[in-house]
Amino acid sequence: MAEQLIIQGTTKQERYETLLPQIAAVVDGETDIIANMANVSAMLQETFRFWWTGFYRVVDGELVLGPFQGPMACTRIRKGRGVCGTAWAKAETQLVPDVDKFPGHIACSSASRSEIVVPIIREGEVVAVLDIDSDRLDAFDETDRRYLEQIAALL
């Protein structure tokens, strides 16, 4: 397994650029999606210390909680509901600077203030989403979107 060499004080982009090849090495050749999701959520959490980092998988027409790092989370989410369900329905990343202003936001934790959700797409279908929450407003930007979409593509 790749050893993380993240240095405190580096820029967000530098941390992503260090992390991306590490994630690629960890998931390369591993066919179990749950194992990969578990490692990726741990690696993202270790690197960035987000409030919540994890995955929801599409199972029987719902998003079902998968591997994550952080406090307890919602277990099931319907398509089109909340930030995760919207990312699934639209098959596109949702970057939300203030979750209180997102129509239909599902408050799994009142501490969550901003969120980014990236769909994981296989053969044209969303099979899961990568969900990251912050306890700070406006915590995510286009740098996060760009690198998290690359990470999602590795899965």
Second form
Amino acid sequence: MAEQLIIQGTTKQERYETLLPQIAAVVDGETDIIANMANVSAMLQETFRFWWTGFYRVVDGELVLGPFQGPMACTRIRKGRGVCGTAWAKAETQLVPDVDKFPGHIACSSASRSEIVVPIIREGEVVAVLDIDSDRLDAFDETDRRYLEQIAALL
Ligand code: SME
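Okay, that one was the form predicted alone. Can I see the form predicted in complex with methionine sulfoxide too?
Now the full complex is given, and it begins with the chain already shown.
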């Protein structure tokens, strides 16, 4: 309970600053990317209580659903499709303040209002994306982008 109160009292930046070394410690020495994705989605969700937090991996030329926290989601996404497929095709973070204004957004859940998708790049290739959805409009900003890109680089 006390811990929860402390977390609620901190800013977004402070929460990420606390989380980043914890994630670095958890993934350090673990080479299995699925195990690491499972822990990272749990840790992000524990900290921020987003609507949906999870990963899609590039498998045989498609994005395939990986470890996540939240309601069930679409299992496969093609390159260039939706926010996730765009982050993959462009190898760039997609910050979407209003999903209804993103052409081709894939509505896995009608509750999702804003979204950020960060590509995970290894040796110049996108191997996965980290996707976070909020049920609030405009939930993500440059602070999220900066820290989530650092988290993606740890994987
Ligand atoms: N909205 C995403 C699909 C994945 S779900 O949000 C979990 C997209 O447009 O790529």
